[in-house]
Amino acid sequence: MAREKCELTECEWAILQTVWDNQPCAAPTVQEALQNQKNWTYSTVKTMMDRMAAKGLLKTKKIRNLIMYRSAITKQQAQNSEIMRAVKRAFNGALTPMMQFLIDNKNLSKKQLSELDAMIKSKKGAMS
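Taking the form predicted on its own, give the structure of this chain alone.
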């Protein structure tokens, strides 16, 4: 059962990103893909993936002696949940102060500001 709201740990993010890129995949595939980033053993990855399946983040299918994993949530669902969690913590759930923070951020280029403006105008047009 896919979950709409999920709070992912850093480890779960790493595993899910690998699963999204390789699904369906087995635990050894994930362990090998993450070998350069994380120094996790196969048993560590397998345990985390089994826990993620129990939490409803991954789906499993047994093919003979091999367990194949697929994501039970989309990348967009995970991103949405993560952003809303950050907005809740940093801005008391208010989107406007978050947008103000992003706009005031000195690291935004004119092109990025124009893209944000275009997105807002497009959304306003779709609502009319």
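Would you generate the structure of this protein in the form predicted in complex with another copy of the chain, following the form predicted on its own above?
Just this one chain is shown here; partners and other molecules are left out.
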């Protein structure tokens, strides 16, 4: 799987989220979809999308006079590298300490803890 190393900026995340949901789609579509969250003009969105295409985050295909975009990375990949980035920076690359931190500091509810518990059990089961 290519594109492991994608550190997305805030803006890139916003755009990609929209593209994932509407793909393939044109720039004006994305701009409209983001209208309420971000207040970006068409120019802004289009500029970012083209930069993202140049970086290899989006793929483009011209259909007559319309440029259609689709994402070149999956959401999973993006989520993964976002997490890895945090782990690398803040926990020296070690996952377990990060999980520990989450459990200890983010005061999860009892319900959430139980959910986690269940996830772990099911994962363990699936592994053996």
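Positions refer to the first chain, counted from 1. The model shown is predicted, which means the values in this text are computed figures rather than measured ones. For clarity, a rigid core is taken as the largest C-alpha set superposing within 1.5 Å between two forms.
Relative to the superposed core, residue 21 shifts its CA atom by less than 2 Å between the two forms.
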